[in-house]
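One chain is shown next in structure tokens, namely the form predicted alone.
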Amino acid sequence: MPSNTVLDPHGAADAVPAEAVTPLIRGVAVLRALTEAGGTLSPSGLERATGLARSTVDRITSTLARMGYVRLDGRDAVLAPRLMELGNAYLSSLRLPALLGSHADALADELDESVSLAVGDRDGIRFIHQATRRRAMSLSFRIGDLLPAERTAPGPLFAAEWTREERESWRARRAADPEDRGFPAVPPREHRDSDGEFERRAAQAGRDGWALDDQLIEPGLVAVSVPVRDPRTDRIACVASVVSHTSRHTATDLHDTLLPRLRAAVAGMERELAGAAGAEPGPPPSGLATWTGASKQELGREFVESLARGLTVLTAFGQGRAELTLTQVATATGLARATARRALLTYEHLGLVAPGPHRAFVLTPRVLSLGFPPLSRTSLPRIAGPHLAELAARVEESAGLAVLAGEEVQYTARAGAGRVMSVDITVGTRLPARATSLGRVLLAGGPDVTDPVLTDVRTRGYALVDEEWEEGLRSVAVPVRDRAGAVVAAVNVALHAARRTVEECVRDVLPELTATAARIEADLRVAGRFTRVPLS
């Protein structure tokens, strides 16, 4: 492909503006390729997916690893939870998940069906909230997944508001991608319906104020949707959907039994939007320009500074910062105006940023295509795993993560030390909470602690058990807290008493353990901002 063109996700080639940042375009291509592959690709896989040279792929993944956005696992590049801060910037600036998510969750509980919120993304729809029922036959869509409008219930509602140019763009995409290969979240299209059929559905949805999906994506999947309108403009802010399976409801059932309850919930959502006060701006990022400069000094050619600086521009947006001018972006990131301008121009070309009112810029739903879907289903053990492995390598002892299960602790992640003799406790093992360092930390994190031993653990911030559970076994543990500050898990290092004294455990192991817990908490805060992170 010529160097002055780039493929958008639907396969159309657009000329790259002369002032665009080429390394930023390439970095975005790598992140999208990793996203579409489920979060993991080898360097050769990234070469094939992006068309970039191996040396370029290596420099980009090295830079992304330095930023904490990917992790290099052997020969593979793996998306890391911190990358979700880009999608979080869009979701927090949008405000809809924060304002309406609890309404969707309550409706899902009431109906015992999956409920989703979606926004329009050009000629597709993209999910911004999911309240999914856990069943053997359950919904697999994730926050950030992109679906073609014509194969969904929300699609006709959005299409009813399309301009002529948007309809023509939709037809062009359909002609260029008749099997929907540009939408990895859905199975390829087997039978193509006519453009006119969808246009009739859109016109009908516009008149009725609701729409159905009767097994358009795959056999068995049905959904009913109602638009949530922005009270300021009376245009669609998002679409709420109830999704089920034909084993539970037919499409007619959805209309007859669930549509009235969905409409009532949407009325509540619209009242929420109408009464919402302006969001207080959250803290903007700080020191990013200085950090990227220092990283370039340390890593040299392996750190692509223009890519790192370009990605920091997305984090300038967020709560209370939905619309930013060029000057505001430059101020928030510490970048020169010229650098910020080129990054914004590049993002506008890639469809990640759009012009807003008063010469401002806004993020688009496409920001969610940068890693959010696969990462939105992560769990605490998966978050903790790499950190535990690094800890075990540093202290040369076994490390573990556990959660409270009644009066016991249950190990949910482990990392071995590679010694001839080491602590060997497998994932899933349960032990009495009060007899272990992990359990004492977890119990001390409870709301009503009166036991003197647990009170002491809470005060000190760690628990150390010295050969109480098993002769020769010594362990030290610290808590892991969620975004609200609640203790949700604990991490420990366990070792043979002959290798370190109690004093050495406190002096040498505890600081490393505390730092590891802080890293896990940082990832958990990012991952859990708009998604539920399972603890086991």
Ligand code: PHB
Second form
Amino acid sequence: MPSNTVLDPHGAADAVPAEAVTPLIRGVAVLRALTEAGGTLSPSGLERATGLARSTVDRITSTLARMGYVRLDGRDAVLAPRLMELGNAYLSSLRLPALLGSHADALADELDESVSLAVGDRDGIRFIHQATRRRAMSLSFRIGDLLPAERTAPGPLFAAEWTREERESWRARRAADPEDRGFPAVPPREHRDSDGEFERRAAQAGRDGWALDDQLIEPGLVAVSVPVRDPRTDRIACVASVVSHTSRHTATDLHDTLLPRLRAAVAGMERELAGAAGAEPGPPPSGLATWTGASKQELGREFVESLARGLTVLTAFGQGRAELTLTQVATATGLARATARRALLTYEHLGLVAPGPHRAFVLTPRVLSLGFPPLSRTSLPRIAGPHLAELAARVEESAGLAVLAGEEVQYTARAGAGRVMSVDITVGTRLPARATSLGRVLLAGGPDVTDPVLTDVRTRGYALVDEEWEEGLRSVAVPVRDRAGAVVAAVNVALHAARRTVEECVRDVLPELTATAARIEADLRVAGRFTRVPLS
Ligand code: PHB
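Could you drop in the structure for the form predicted together with the ligand? We only have the form predicted alone so far.
Time for the whole complex; same chain goes first.
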């Protein structure tokens, strides 16, 4: 790697190859800027963060919006859950989360401490799995977060395998970014440790086969880490860490009490990797024809086709499709070879794709920098919010999302109709489940339903109730299902009985409601593939 690349910890400062696709470089810059800003930026914020002209920013955000990767909220651009399909492509091609995630989860349960898996990402570490305990004391990192290697426990283990060039680029980054501003997930560096200190830790970690983080990120946060080796190459595939707080364990006692159990769990992970059969190829990417087949007229004048085509290249990768040749990428995406080649070249330049074995290409962990950290902090109410607002505007009635809380339903998201006479219930409101359409849908989704009212709801797929708890109120609800098909929430439209008859509710409102539930479910499937999405 030429030494100038490290001066910009985020992007390549290498000369841009002549054949690189400029709109793709710009689109990636917009996605990264939004990610670093926590998910939302105004157009002028995007101009400042990317250095692009306003008209370019507008064309890029409207293209990303058309692809479902961002949402335009007034003038602001907001990252949308669908964007997580890019990070999912990397995580499913890597296979480690699928193979080792349950081992990490079991260890977290056994120890009642957070357990994470991280891969090396140049001179940083990036999380690919988190089994997090909910605790108030310290920050917790999410899948996709990037940390500077020297402020972590996994870092020295990866650094023990660094080449001389990699060590040099690490030093140059430290000098160019003394406060770790290039790592938005961590508080600024305060401790002025010498480069030599980390190099000693790396050498020690290489000898010991474990490493500690004694409050290198923030006071109180401690971690112990062990490498998980790929049985085929004997190189580090990822590093498993147990993370705790000094109120429960000092760093020394993490080593004394928890390291043996972490080691046993890692031995199990390595057996899992040794026994894993070749990955079955997953389904081919979908939705590609939309950009490749649709006419300019359908897509709109603002639509930047080369950006859309380029982004679909990332989704060609996945489970059983970790290493793809140019021909395979072109076949999977339906793009012309020359187009696919230029996109791959652009991604290689951006550090999102790397050369793999046998003239193939692989995705790099940096793909997770395209939206994953802020989006993996989302929840079902936040996913549902924009869809409810759209529904409310369409049917001109208020819409809501609720979950079951014992014998009651609790509203977790709402969107008003913007009329004076609409039904107004605030988030957090609880109502008796049995008396509401939301509750009936949720109860009907449960196991062993025998009640005839609920079996009827189950058969129809919706509930329509002239609400017993408020006279003159009519409400229709449908279920929201998770990836596994379990009913996890319900959406409804509530209106005054005088506004629509029961028949009109079924004819006009129900199809809109069903379409809304399908959109929420689609987002939930993408967001919930590798992260746990809180339901409230
Ligand atoms: C984490 O999983 O949050 C973690 C792991 C290792 C560290 C710090 C934090 O050194």
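Positions refer to the first chain, counted from 1. Under this definition, the rigid core comprises the largest set of C-alpha atoms superposing within 1.5 Å between the forms. These figures come from a predicted structure and were not determined experimentally.
Participant: Verify the C-alpha shift of Glu504 between these two forms: is it 2 Å or more after superposing the core?
Facilitator: Shift at Glu504: below 2 Å after core fit.
Participant: Any chance the CA of Arg232 moves 2 angstroms or more between these two forms, core superposed?
Facilitator: No, Arg232 moves less than 2 Å.
Participant: Once you overlay the rigid core, does the Cα of Arg207 travel 2 Å or further between these two forms?
Facilitator: Comparing the forms between these two forms, which are aligned on their rigid core, Arg207 does not shift its C-alpha by 2 Å or more.
Participant: Superposing on the core, what C-alpha displacement does Glu467 show between these two forms, in angstrom?
Facilitator: After core superposition, the C-alpha of Glu467 moves 4.4 Å between these two forms.
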